[in-house]
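Starting off, we have a lone chain in the form predicted together with the named molecule, written out as structure tokens.
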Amino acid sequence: MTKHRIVVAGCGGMANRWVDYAKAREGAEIVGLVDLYEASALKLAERKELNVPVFTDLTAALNETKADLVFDVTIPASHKAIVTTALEAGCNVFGEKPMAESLADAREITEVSNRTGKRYSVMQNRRYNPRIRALNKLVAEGGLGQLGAVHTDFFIGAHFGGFRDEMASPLIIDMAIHTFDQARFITGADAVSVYCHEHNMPGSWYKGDASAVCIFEMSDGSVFTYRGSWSAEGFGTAWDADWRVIGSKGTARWDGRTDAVAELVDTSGKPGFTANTVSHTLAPDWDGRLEHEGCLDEMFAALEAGRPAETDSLDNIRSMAMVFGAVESAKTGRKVNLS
């Protein structure tokens, strides 16, 4: 088995989980830590009992450690510089979402990935959940018939502090990337257009607009709507969002917490004013690990098999197009074509 020599860039909150993963993985070794603030890197090294050099510059770290893999756990504004530096230096990259802070930057990263032949796989942990997999399977096998609509609610009053409080469009750029990517995963379709209205709730603690309503037209002819807020107090939804998926044969609902349920038209009896339906609980359908660990397992498996990971940047750019199409629509007040 190839031994991966990993440099971790970004030593904040999320880095803890990535470091724990790497420490536990056979065939992986953390060989350096990078942060803009040396103290943050030193603290992480101490907390995780890592006896490795720390750096404030990625290029210096890569030169000195001869790493072949970079974990990018920096903030969104730094992803482009970190990822392109790593790819140009001949490393593969596994990184936190979102790929970048603009679609142009994300496209530039995919160009560098294509040119260097190095992979950049993006953390979309919300695909690694047995319940969303069950929903994906139901749709893929035609259990709901032809899809007509997917409606999603995401409401969480999230008091993070830090970079999200300052950034423009924190909900759409930092969070909705998950929900939009989940919509692509559930439907198997890409978005072809978006209309988005962003706003900020009264009392919001975010500088940028932290609430939004979006309408997407999807490539399978269905409509995907998203209503979300990061500053809505009370009646919080799950982080995985609350879903209603409607097809020609019935509807599936998933509250993002418990097993998804489908109500399918029962064609055996005499049709009434409303059709009789039969309710099915969807059996969870995934025996891999969950969330981050599941996504990282897939990234390593793909790298070792020489294939793109499910969440390779060349796929993830289509979820990013939804994000930045929504931002553009909110700015211009117009529907934006994505195809």
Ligand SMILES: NC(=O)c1ccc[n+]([C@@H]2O[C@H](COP(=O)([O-])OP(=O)(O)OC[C@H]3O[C@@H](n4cnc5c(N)ncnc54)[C@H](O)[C@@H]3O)[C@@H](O)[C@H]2O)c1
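Could you drop in the structure for the form predicted alone? We only have the form predicted together with the named molecule so far.
The following holds one chain only.
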């Protein structure tokens, strides 16, 4: 097994989970910490018992440590600079979502990845759940027939405080990337256009619009709709959202918490005004680890196999396009083409 020498860029709270993962993984070694504030790096080193050098400059860290892999857990505004610097230096990068702060930056990153031949894999932890994997398998194997529509609800009254309260589009920019990426994963299709209307609930504690309705046309001919709010009090959905997936052979539902279920058309009997259906519980059979650990397992497996990870930036940019297309549509009041 290849021994990966890892520099961690960004030493705030998000770094804790990434460091814990690397410390527990055979074939991985943290060799340096980077943060604009040296004190933050020193605190992380002490907290995680890491006897490694700390830096305030990524280039210096890579030159001194001879790292081959960078964990980017900096704030989104820093992702482009961190990732492109690491790629240009010959390192692969694993990083937190979003892959960049703008679609233009994301495209520039993918150009650098293509040119250098180095991979940038993005954390999309909500794919790594046995229940969404079971739903993806049902669709991929044709169990629902030809997909016609996917409808998703996401309603949580999230009192974060801090920077999200001041964002212009907190729900779409900071959260919807998860649900949009899940929709691509479940359907195996990409979005080709979007119409989005953003608004704010009465009594919302967000300065920007924290609620939205989106209609996406997908590349397989289906329609994906998203209704969401971060300031809807009561009857909150799961963070994984509430899903209805409709195809020519029936419908699957997943509440984001329990096993998904499907009602499939029963063709053995005489059809009536409505079709007879047979209910099936989608028993999970995926035995990978959950959430962050599952995504990081896939990133390392892909790196060691010499293939793009499932959430490689060349794929993830399609989920990013959904986010920024929705923002543009909300601002202009028009449908936006994404292809």
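Keep in mind the model is a prediction, meaning the values are calculated, not measured. For the two forms, the rigid core is made up of the largest set of C-alpha atoms that agree within 1.5 Å on superposition. Residue numbers count along the first chain shown, from 1.
Once both forms are fitted on their core, a CA shift of 2 Å or more is seen for Ser231 between the two forms. After superposition on the rigid core, displacement of the C-alpha of Trp243 between the two forms stays below 2 Å. Once both forms are fitted on their core, a CA shift of 2 Å or more is seen for Gly272 between the two forms.
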